[in-house]
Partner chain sequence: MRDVAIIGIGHTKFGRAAKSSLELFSEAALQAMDDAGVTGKEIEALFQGAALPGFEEAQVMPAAFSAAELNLGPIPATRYEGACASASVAIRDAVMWVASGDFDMVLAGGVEKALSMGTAFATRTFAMSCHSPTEGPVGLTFPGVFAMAARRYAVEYGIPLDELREKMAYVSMKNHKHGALNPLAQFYKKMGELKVEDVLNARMVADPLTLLDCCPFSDGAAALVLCAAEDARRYSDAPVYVLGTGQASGSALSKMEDITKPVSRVQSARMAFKHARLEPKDINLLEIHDCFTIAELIALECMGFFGWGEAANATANGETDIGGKIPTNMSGGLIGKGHPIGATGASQVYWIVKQMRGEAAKGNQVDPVPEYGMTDTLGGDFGTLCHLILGRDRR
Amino acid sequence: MVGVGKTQEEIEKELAKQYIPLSYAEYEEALSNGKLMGLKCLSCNKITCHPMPVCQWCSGRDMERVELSGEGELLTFTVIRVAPESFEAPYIPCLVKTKEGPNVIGRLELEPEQASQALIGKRVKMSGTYTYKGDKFSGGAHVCPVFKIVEP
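If we take the form predicted together with its partner chain, what would you give as the structure of this chain on its own?
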């Protein structure tokens, strides 16, 4: 039986190892340190990012943590002009296809006036993070990756 005679912390660690190979908290902490972390599947060799309990491609359960390059291609974006409560417009959500395979959602570091359709397909690189301060619904502050265009 899992965790008999152990502390809550030890039990959580043990269960996490078995079921949650990379938690969101760990993913966000790595982002804050400038690292985009993913999981490499030992069955199909593909990369899962953001983290999931199973491989996003083959549902495999054996995955090891890997750091992604943070490089990729801009798939699409928008300039949010009407923001939800607790956010301030304008800002630019974007979808990036990473060099390693999986798509990642984040923000684009760019002046809204420069945001044009011609940017789609350009090379981008993770340049930092955005920290959402959170509201009473979000369970605290959360972090997402920020990308910038590296190809002129």
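Switch over from the form predicted together with its partner chain to the form predicted on its own, please.
Only one chain is given; partner chains and other molecules are left out.
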């Protein structure tokens, strides 16, 4: 039984071991090595990405790590010209619907002057990662996937 007579730290370690097959730190480490990882739910067979303690589709807890293709469709994006603290503008955050199903937030590898609504729906592929320093609101540095348009 989880939690009886244990410290908060012991409970968190036990929960992490039992229910989180992919931590956010491991997700970012995989990104740094060029891999986009997700979690396949053993109940509904759908993929959750970024890592969560439960399936984003059915709330199932039995999940296993899977490597995603890094391919998908550009759902939307925006051009940031006035960056928040610790970020450098301009840049293009985007939302990609991956080939495997889940939507992933990343950056679009494109000159901001080339961005237009005509890009929505284009095929994209993960081309690398970007590490942002973070600020007082984000809890430090984090890694995100970078996508490039593969369809003219």
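Residue numbers count along the first chain shown, from 1. In this text, rigid core is short for the largest set of C-alphas that superpose within 1.5 Å between two forms. Since we're looking at a predicted model, the values are computed, not measured.
Residue 138 shows a C-alpha shift of 2 Å or greater between these two forms [criterion: core-superposed Cα displacement of 2 Å].
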